[in-house]
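One chain comes next, on its own, written out as structure tokens in the form predicted alone.
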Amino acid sequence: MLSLPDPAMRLLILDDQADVGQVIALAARSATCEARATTNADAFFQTLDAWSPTHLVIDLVMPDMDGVEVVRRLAERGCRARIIIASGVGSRILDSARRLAIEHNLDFAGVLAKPFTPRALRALLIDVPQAVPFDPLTIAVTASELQLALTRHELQVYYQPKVHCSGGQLAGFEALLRWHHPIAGTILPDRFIPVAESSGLIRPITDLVVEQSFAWLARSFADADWSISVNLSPLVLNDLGLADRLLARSRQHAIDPKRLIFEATETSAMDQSINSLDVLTRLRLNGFQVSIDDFGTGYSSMAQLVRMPFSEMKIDKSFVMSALQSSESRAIIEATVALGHSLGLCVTAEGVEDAATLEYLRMIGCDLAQGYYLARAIPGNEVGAWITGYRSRLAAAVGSPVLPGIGARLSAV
């Protein structure tokens, strides 16, 4: 039985056809959601300011201001309402509009393709994910603040699990950095990594991530074969001494290099091809794994891809998150899986947010998956509890115990 929206929800609709707007409003009200509709952008923004809606439905095709411009202006205002894009245009245009909303860091709920049913609208209204941490204050992230954060030990590595698509068994973790600011709360990397790169702090921050994640892996799972993945900035990839330092650190913690994966984005790996090729090749020669991250978002040629010594390809989450709605995204995912396997690479999908997407990835033969459906990035001291809970969920799902021997390795977590 479909749940009802929270009565506190307020839906504002922008559609140039008054009757369509009223139909959407009526469907929302029938589910105990307050709703208002307007037919022009000026009235829409006035109501937005005065009424503070929790949800927005935006038609793409408008005579005075099209939906793309409306989305851009919402981003400029820092709008926190959940956004539903509605239109009768083709699926490719709808998919582009969806990507635009996500890239503007807006809270995107989904696409409402016309004609639609009231049930489809209600499903988007009640589909409220867990809140993603964000900076609640307008804080200027500066190099001096970031240097203080390093000194005060405010930067902490979190760990997001990666699992096998075929059977769900745990494969490893990706190390993801969080800044616990004393005033602003949790600040995510997209806010401070560019500052680190422009100020020269990216190397000590990379060293911090390596040290924290290596020490955690060695302390918690010394006898397991689970991997840890660490992201490398383009500027770090330009450091010809990187491979030697990483090898020394892995030996210090007695970690087999094959359990250590270093991720470089498709763009960064190709932009500095000579130094990147040197560094990545030396990493592979020393037994480390190397992953091409955000695959599908850059402009690498097949020749460039073949000449780089990658062992893993990671499909960008923008394709994975839209896989069930977009035939174009599915085509890209399936082509990437086939390409990766033809080159002997492991293929990982990021951004898995529901069971249906995980099942789709399993069916097409994708190797590994990570995303909010499986787990968000979690502190190291909470990983043991997550593994215990995940083991129970997975065992219940398949009817038999999995991940044998986990219990014996949890005491150190």
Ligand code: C2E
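Residue numbers count along the first chain shown, from 1. What you are looking at is a predicted structure, and each value in this text was computed from that prediction instead of being measured. If you superpose the two forms and keep the largest set of C-alpha atoms that fall within 1.5 Å, you have the rigid core. First, how it differs from the form predicted together with the named molecule.
The two forms, fitted on the rigid core, differ between the two forms by less than 2 Å at the CA of Trp226. The Cα position of Arg73 differs by 2 Å or more between the two forms after fitting on the rigid core. Asp42: CA moves 2 Å or more between the two forms after rigid-core fitting.
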Second form
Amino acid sequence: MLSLPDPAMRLLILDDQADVGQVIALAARSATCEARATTNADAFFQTLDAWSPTHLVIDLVMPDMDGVEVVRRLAERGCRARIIIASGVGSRILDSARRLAIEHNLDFAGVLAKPFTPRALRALLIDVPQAVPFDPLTIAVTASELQLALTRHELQVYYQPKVHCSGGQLAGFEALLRWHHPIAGTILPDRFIPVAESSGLIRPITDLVVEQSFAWLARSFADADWSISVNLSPLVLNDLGLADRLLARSRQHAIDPKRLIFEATETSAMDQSINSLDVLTRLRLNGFQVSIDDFGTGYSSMAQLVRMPFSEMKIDKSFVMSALQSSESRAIIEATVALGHSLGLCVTAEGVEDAATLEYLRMIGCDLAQGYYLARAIPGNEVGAWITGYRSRLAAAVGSPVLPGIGARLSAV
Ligand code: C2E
Ligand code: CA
Ligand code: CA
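Rather than the form predicted alone that you just supplied, could I have the structure of the form predicted together with the named molecule?
Every chain and every other molecule in the complex is listed next, the one we just looked at coming first.
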């Protein structure tokens, strides 16, 4: 049985369609909640100040002001009311508005998808915050949380192996960041790198990745020639002092620069507004390798590509993961391998999830493979055990389809 809401609840509605606002108000009153509807932002903010509502329903799409702007203004005023976002727009837009409300530390009750039922509105109105199951994915990733994560050493570099398509030998690792949040558990970089980029924290974070991964490589594999790939964000690529700092770090750890690969996405590397060409060229001149990441997803022209000092191309995983099903993906992969080779570059396919894809890549002459079929990104202290296991997988694969095409050509890993 639903419990009735507190009659002291006051609901203020902002919806440019007066009839929709009235329907919401009616449904709210039937839940013994006081309700007022407004149809424009001025009236809404005036009523907000005069009436101090406990709950708000905000339409996301309005002609004079969009709901996202309203959410921002509510945050600036330190609004404490519980917010319900109402809209008929697609779930992705609703989802980002929801995240925006959370980012701004607003008290977010949920989304009322239009057309709504009175029951759905009632459920949102009487829902006490504690009754909402805690979803670790929705914790607010803010710059201050990220700054704390740095101070508390919650950011850890994981390593994903890259192997030769032909022969299977280990070639190196990509350094991929993980955030071990004390409440939310492991947070993946797609959620916090954008915050790091917009807050300027990407510089100290890149320094941390460089320091951790160089130290790990020097400590664990000083005598091997396996490489480490580090991702560089566009902001970092704009820093003209980067090449010198990286050179100093590699000397400090006595790592040959040719074992160090720096990955830039196609879009950021080609961005004329930043100093990327200058920085990437300096890195190459200092003996480092430079890789073009997520190739196939950006908009570079052939002329730009030839001009950039790359040593490796990484085919975006979206093509690799669909290679067996899509002839378009295979066309892109094969064209990229041919283009890369004609420019003298090493071509890596990422997102290799099964044996058949690996075999296909070997057949078309792709150089390196990276993907869940070989390994996910793992902590540095587990890499030794992975190498042992991988060696026995390779040995067992001779004449069997476990790692087709690879076991037979196995030389030392
Ligand atoms: P990316 O550079 O394209 O990295 C490859 C991503 O693909 C990684 O996700 C990796 O775990 C995932 N991946 C690898 N193999 C497979 C596979 O077989 N299947 C599938 N489904 N996925 C696979 P991750 O670690 O979540 O990283 C996401 C992105 O975050 C990276 O994309 C990179 O752009 C960024 N990132 C990660 N670490 C750093 C960092 O230290 N600095 C910067 N600037 N960006 C980073
Ligand atoms: Ca990468
Ligand atoms: Ca990539």
